[in-house]
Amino acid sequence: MTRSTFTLSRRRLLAGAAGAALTTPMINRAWAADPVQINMLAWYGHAEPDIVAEFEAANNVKFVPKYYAGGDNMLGLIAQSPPGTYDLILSDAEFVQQLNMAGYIEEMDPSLYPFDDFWPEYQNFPGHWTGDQLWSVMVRFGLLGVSYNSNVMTREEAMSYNAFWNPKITGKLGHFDWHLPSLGQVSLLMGNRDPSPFDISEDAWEAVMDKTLSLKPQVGGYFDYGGTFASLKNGEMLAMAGIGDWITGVLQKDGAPVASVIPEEGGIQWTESYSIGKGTTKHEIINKFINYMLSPEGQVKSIKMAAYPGLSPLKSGWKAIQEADPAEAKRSGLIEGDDQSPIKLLSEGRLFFRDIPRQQDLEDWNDFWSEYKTA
């Protein structure tokens, strides 16, 4: 081969390679880069493969979660972390304004999210907004009531929080170890409905504490997330205060004889929402993920989350689960007019949004909970 022939051939080879590069889809070249890391602070399950794997694969990102249990724990973790540690924060709704006041989250653009698709009851959710400023977007919720072993207690017996004092379960009542859910349930039992079981006078708070202390002989333990599952599954605990279908729904699928009901005194709604962490530089991909979770596909994943099930605040989410899994839609009440429909329960005044104390300090409730556990 002559020098001129070699040069010509080399030029053709380089030209061909350049052309191939230009015709290769941009997505393939982008995927050669390391994935973008999204640091998420959340309840367990939200960054597990059943929720995020498809989004990660399609967008070349990797979620790195830090899991917590309870809003107090969440605030503590953020306070102990350098600013900008978390790109995406999944918060219980009642703590959003505390995150905002502490400067941990960024204002969000309402026009980026499908609020017209939300049920009206959830479009302007308390605490997510200050005037027209948006700080968090609801992605899922669930209901807390009486959770019980159906081999030991009947549904009729469970239809009041008085079930926690039932002699059948003496020494075998568990508590999910976070004060807001259990104390809120006792507050409902004491008739504190207006304006909410978390907005009560000092006299009412004294009565709630006294009633809670009377429950102590029934109690067999205080449990974290994993312990709550295990103790109900193996029958160590025969009822559990402070939880609901987010625990028993998973156990039912495993064949455990447990159930949850919204008792006559009413239920408490837990609400999980996404906020953007202060100082993140990843706004575009974070907003893309939030909208993915609000899409019909994302809502089906959320409703059926392997870690614990939830309910959808979007009309399209209800339709999607009805089509994808009619049995789950029926079990969870995500059908208009169903007796367990959360929208119906709200309209009947039988649901109350979980909140932080309004007439006491949050520490007052937390301190009492610590005293109760060691009483």
Contents of the next structure:
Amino acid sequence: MTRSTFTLSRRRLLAGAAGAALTTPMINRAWAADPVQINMLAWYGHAEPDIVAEFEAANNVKFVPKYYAGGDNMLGLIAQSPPGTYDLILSDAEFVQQLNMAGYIEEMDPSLYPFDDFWPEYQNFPGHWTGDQLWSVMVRFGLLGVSYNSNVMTREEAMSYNAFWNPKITGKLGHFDWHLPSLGQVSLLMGNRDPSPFDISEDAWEAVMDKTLSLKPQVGGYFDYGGTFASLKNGEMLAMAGIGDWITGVLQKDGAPVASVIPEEGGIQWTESYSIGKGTTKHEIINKFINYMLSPEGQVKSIKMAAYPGLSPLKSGWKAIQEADPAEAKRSGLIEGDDQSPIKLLSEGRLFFRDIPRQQDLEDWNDFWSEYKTA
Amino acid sequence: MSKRFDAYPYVWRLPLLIWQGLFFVGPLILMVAMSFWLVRNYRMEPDFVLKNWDRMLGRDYFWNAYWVTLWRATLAGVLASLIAFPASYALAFRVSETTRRWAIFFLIVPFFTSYLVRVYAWQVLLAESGPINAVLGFGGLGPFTMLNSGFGAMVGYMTLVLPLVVILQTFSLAAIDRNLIEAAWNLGASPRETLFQVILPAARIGLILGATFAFILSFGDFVSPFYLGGSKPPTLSILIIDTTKSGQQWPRAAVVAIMMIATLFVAAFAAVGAAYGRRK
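Having seen the form predicted on its own, could you now give me the structure of the form predicted together with its partner chain?
Below, the chain from earlier opens the complete complex, with every other chain and molecule after it.
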């Protein structure tokens, strides 16, 4: 009796095990190739489903993002990883030269990308090229100006950086907690436009510091990404320096009464570009992805990216968003001749690429920012 | 026989020593060493230069942040102790054993949720358009700016430390020998005299430890001064973040951290001395 029971249960066990083995997803998956993993170093949002899901499904790849906040943070992450860790690097344009100097990125072949389709202003983006050598391809950009609560301030009032000193927002002016955009905007207000608000003499730098310190009584706080969103949304801050539509555009979709405008003194452009990480072996699929993101389809996704909106540097991208979402094209100025169109602003000399300080050490700007915060 | 090596006590001490070595002494030594390193091209390189110390301690913004942090943590320690005391006193002397047990349980419950989540909740509550200002508005008051201020940060510190301080105070008050209090009464001491000459001295250890924990936790806290204080002004913990963010200056951040640890050591030793030292 005992023996037969044992035999029966063993058979059952074997049958069960065999059934389980056949239905295990691990086994089934062996018949299909595993997706190729692409390691991407990027700002938050660039490897989220709204951007990459379709490409992943169509090409059997899987993006594995490592998100950073700020160029310094990005360089730090690369410096601490072995070569070849990242296949694709999305960088702020002003840091591409540093990536290149440190030997973290590979030269790219310009013939692989649709440069003819770029607006001429963006075909030879500074820092992306050394002579004929290409190191990075621009995928999107955005504008930093005056962001304000439209219940409190009019667009006309916001049309100058002097709006930050407006008594209506005393104690309610927020700063995005990064020195480059905020100090760049004060530099623009001080008239430093030739060649750029970041290329200024010692005297001009002194003047920028003094002017910035005079803003202190207006300041209600210094915020990171999340804090900037929250404080503008709940009305805690009524204006914000150092940001633009990449924040207020998201809040507008939520119905918050906020807007961004490029004032008379000019705006600052942030620029995001793809570079190929040195040591990668996945050139083909990476180039395919970069081209996908530069295609009209990819550009519409980028313009409407859920994490934060961006503008398109490609003529076909403008056309695509005008067709796909005219309201969004109008809102973000991606229409020829619109008074906030980046191409128009560039032609008027009212748009400057964000840069690292050219005549001072980056450290000096950093130090001053810390001083300003504790002043 | 008596010379035989007795491994027993050493074996039991070993885990603590290994733990402290691995997770405290080791990192501490590394951090001190790192404060003399240099950063080149966003990469740390071992070196022995005083530049980081010179640079950080020579800057006004470091000392501004230092005094702000010290002042706020001290205030948090004092405030938490004062706010906690009536509650602890009631729990220790005025309620039944069962009620006290439930109260202690409910004081532990806040620790079940993340401190960050609780601070985000305060952001909503303290906002100018938030519920607290709405209620005050009915009485014709406000709206008050509570977020992004020293007040906001202090609310956050209290969220962090108050339950712990109440627990520590309650235990030390409850442990006081009731005969002492009765004796004080019998000898004609007024309630005030009983409190200041019997109860407070007898509960000294718990009261000082409670205040010290409040000080230590507030001194190193990043969340409240950042999310409720709006980094206005930055504390030392925020300065550490800023320093590492800008140019990967971990060695300079290490200088700030060492200064913080040194300050906490002094504070903790002074507190332990005051708590356990002999009374004159």
